[in-house]
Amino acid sequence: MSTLAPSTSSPSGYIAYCRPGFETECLADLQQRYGKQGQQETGPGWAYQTAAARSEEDFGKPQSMIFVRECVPVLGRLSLPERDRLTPIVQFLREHAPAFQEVWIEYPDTNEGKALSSFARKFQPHVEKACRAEGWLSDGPLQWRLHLFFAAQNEVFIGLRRVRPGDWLCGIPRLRMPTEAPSRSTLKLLEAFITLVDEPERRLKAGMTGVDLGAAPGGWTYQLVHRGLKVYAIDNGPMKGSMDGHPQVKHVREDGFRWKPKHAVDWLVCDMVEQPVRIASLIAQWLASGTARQTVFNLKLPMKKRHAEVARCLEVITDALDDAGLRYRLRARHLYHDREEITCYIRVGKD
């Protein structure tokens, strides 16, 4: 069976997954990409937008959608009976001539959604068996995936999308907490390296130098040290655990807004709790002056007008880099391990 044309149907819309409480921002991301026409709807941990498809390559590119964890083109939306939820799904798929190599059953990142995880595990083999019986679930190279997103146990969005590197079930990365890291904030930087940085194994090499502004107790410093970097940890507070006295770490008890290195560094990371526009101005100074070449930093967001505040902060940075005549790459995401903040990655240079 061919895997090049998995469906004869165009998507009826797009379902996007997000952190609960950020549905408005998630929907705004969808509207910026697909327009404001048609139906818009939000539910706990998700947003839905009806729109005409642009092209296959446009389906769900979360890099340009800050508050979207995952975006899937939707073929249809079904209300399911209490018993035999499988039959309506199979009947729907028969009308859309699908071909795919994998099935994911997903649910929102909420307490109610997590209660569906047991149902999803039990339901998965029944869906796969039915799809194989119909000849839809082929064994070829992994190219297309069927997504069944259960907004509730009796409501499912049926989507189909090309498989991409870095996809995560439910849009949630499964990362293991390093035992030697002094705080769980280390997972934020680990996720940023995995999801925002191109070729992190090439961008982060032993022998490079890095600066961690607001380093204590050392969760972000750990990620740099773990990759062999020599780190200036800038914080008036104490470093803890494995980062306290580590030979690759020079702890400088100074204000992160005032300290500057004597020489340019390869990396700057920053997770300080401060007004986001002040952090944006600080990052802009480091990059525009050539003091740092790459950076990952967090912007702590207000409770309201988050999109506007993000746009304001990113404009501060891009204006400074443009004025300096620099080429750069910028990505911003509301990561799974973020809370009331977003994480940004910027690389200055041609490559």
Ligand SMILES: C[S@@+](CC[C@H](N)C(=O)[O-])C[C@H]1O[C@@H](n2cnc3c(N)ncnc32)[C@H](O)[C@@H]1O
The other form holds:
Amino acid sequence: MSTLAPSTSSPSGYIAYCRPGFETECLADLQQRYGKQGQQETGPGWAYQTAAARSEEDFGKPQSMIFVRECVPVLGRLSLPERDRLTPIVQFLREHAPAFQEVWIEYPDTNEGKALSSFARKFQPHVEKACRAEGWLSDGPLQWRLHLFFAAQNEVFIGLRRVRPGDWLCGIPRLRMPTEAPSRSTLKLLEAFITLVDEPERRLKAGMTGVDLGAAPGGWTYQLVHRGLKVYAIDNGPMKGSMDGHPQVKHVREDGFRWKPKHAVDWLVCDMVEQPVRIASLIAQWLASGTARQTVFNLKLPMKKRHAEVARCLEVITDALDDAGLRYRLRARHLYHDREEITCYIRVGKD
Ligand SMILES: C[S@@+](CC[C@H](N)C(=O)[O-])C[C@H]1O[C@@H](n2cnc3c(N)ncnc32)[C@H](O)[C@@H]1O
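Other form of same protein, the form predicted together with this ligand, not the form predicted alone:
Everything in the complex follows now, all chains and molecules, and the chain you saw is the first one.
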């Protein structure tokens, strides 16, 4: 089966978007995936690695990538004159004659990048008009998308990628802050549910029970309660706002490393700020003992050797689950709402 979009040539490489300050980790993710041969480069909020070939599974964000928000196969990279950015792009695309149904103009998640957002909005209809006139952009079912990633005002990576559910412009999920949630960190768990959990509406249902370790003031608890779960909220600190005294919430003022429920629960979430390897061991105990089947938790990142620390923590968990003979699915990601931490999701079981 052909793995390329109709009438396109092989890409020159892959551009990956990340949180500024995490370019080294983002590039390491790319290299782990596509090899270290060829050229690589990083700029604020992105990393680029040349690669010889691509396959169908390369489209989108492979599960093994932790620090990559979005990854796009690149057809080419152009320097653009200030007065006319469109003509060189159209000329370049003529050599490739790609077929696509959507155009995204993207930019890095930096202050300089954000300054490009109004340019992007204005530029978009011009690109679309030109691509339509050439017959590249059509109205058919949404299958392929042209990505123009402006690393700077005068520099663009031109990419083409298969459209996938859950794609976000610039790799940034735009989530609305629920007014009743007592803290902004509620968005982190919401993003985790949307991006890491398969079929979240099936896996988070009314009547289930969850535990939230390090729950106060209640932003994560809110996400569980909102989906109908009963929640044990473990924290010496106070629950606030709508989560203070909520009938679905049992607030327990205890140490999250010691407290255990009397019966197994469906979900464990954990946002305690602690040494990552301590959190990893705790999660491993809960899962390996069958106390919880699904979990979302944060691992705080060190200043240096972040990849190595993440690998060490995940190994603690996978070793414990393997020793217990359990099957599981594990995903780890540096979410948009994460700063100096990553978020992990693990589901134990076959389905
Ligand atoms: C980042 S805050 C959690 C924010 C919460 N997820 C939310 O959305 O509102 C971390 C919480 O972990 C709690 N914490 C830290 N160590 C703990 C421990 N050993 N046991 C229980 N809670 C702990 C702190 O009291 C603090 O409230």
